[in-house]
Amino acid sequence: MSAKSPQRQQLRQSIRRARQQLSPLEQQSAAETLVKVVLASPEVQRADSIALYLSNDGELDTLPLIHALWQQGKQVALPVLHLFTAGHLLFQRFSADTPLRPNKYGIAEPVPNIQQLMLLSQLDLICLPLVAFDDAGHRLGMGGGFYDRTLANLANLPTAPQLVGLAHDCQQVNAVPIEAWDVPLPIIATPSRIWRF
C-alpha cells in the first residue's frame, strides 16, 4: 500500500471535507478550547521551545495557542520547506513580527532566515498537523512525508524533541492504514481531551 492508495486517499477526502464542514464559530470554539487542554499538559509546561504551523484546509486553528505560548513565555517555531533537501522540513523562530510568505502550496511559512533556523535537538516539542488519527496514534497526513522524512531519525538525537499531534475530534477514526514510513505518536491533543499511547 502506497501513500496514495486508494484507502488512504478516500480516508483523506471524508476527514478533509468533515474538518472543512465545520462552520466558522465551531472553528473558534475548538481553538480556545484546544489552548486551556495543550497548556494544561505538563508537557507544553515543561517546554521552552514548541514549534507548531499555521493552519490550512480547516486544520485547527492553531493562532489561539501560539498567542498563549508567546504570552507564557515560550518560544515558537514553525516549519519552512527546506531550501536544499526536498520534502524536508527546517524549523525557524517565529514572532509577531516575522515576515511571512506562501510556499509553493500556499501555506504561509515565514521567509527563511537562516539565523532563525533551529535544530530539531533545539526543539522540546513539535506539535504536527494531521488529516486523521487513531486510538494506537498512528497519524495520517497530507500524503506528502514531509514531517515522517524530517522526524525519521529523532532516535538518533541525543536530546530529541516529544512529539504532539493537534486535531479536531472529528478527525478520529477506528484505524489508520499505516506504512512503515509513519512516524507514529505518542501524544495526541484535540478540544476534548490528550491521548496518550
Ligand SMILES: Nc1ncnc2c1ncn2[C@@H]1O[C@H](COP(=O)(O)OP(=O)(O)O)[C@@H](O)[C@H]1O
Contents of the next structure:
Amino acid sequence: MSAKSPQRQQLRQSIRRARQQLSPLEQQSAAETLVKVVLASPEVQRADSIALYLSNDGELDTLPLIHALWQQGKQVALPVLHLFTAGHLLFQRFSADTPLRPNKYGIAEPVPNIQQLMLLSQLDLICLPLVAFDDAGHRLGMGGGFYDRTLANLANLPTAPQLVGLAHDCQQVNAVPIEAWDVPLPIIATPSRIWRF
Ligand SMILES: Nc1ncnc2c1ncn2[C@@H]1O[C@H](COP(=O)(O)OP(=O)(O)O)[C@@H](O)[C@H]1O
Ligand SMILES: [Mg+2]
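Output the structure of the form predicted together with the named molecule; the preceding block shows the form predicted on its own.
And the full complex, kicking off with our chain again.
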C-alpha cells in the first residue's frame, strides 16, 4: 500500500470532515475537558518540557492546554518546519511573547530562532496531532509524514520523549491501515479518556 493509498486518503477525508463539522461549543468543551484529562496523567505531571502544536483544520484546540501547562511552570515547545532538512520538524521553545508567523502550509509557527531550539533529547513529552487513531495506538496523520520522519530514530536516543496523541473522540476508527514508517503512539488522549498501549 502506498502513502497515498485510496484507503488512507478516504479515511483522512471523512475524519477531517467530521471534526471540521464540530460546533464552536463542542470544540470549546472538548478543549476544556482535554485539559483535565491530560493534566491528570502522571506522564504529564512528571514532564518538565512538553512539545505541543497549534491546532488547525478542526483539530482539538490546544491553546487552553498550553496555557494550563505554562501556569504549572512547564516549558512548552512547538514544531517548526526544518530549515534545511525537508519533511522534518524542529522544536522551539514557546512562551507568551514568542513571535509567530504562518509557515508555507498557513499554520502558525514560531519565527525560527536557533537560540530557542529544543533537541528531542531535551523534551520529556511530545503531543502529536493526528487525523485518525485506533485502539492499538496506530496513527494516521494529514499525509505529510513530518512526525514519522522526525521521530523515526527516537529509539536510538539515550533519553527519548514520550509520545502522546491528542484527538477528538470522533477521530477514533476500528483499524488504521498502517504503513511500516508510521510511528505508533504509546499514549492517546481524548476528552473522554486516555489510552495506554
Ligand atoms: N521515516 C521516514 N523516512 C522517509 N520517508 C518517510 C518516513 N516516514 C514517512 N515518510 C514519507 O512521508 C509520506 C507521508 O507519510 P504518511 O505516513 O502517509 O503521512 P502521515 O503520517 O502524515 O499520515 C510517505 O510518502 C512516506 O514515504
Ligand atoms: Mg504516518
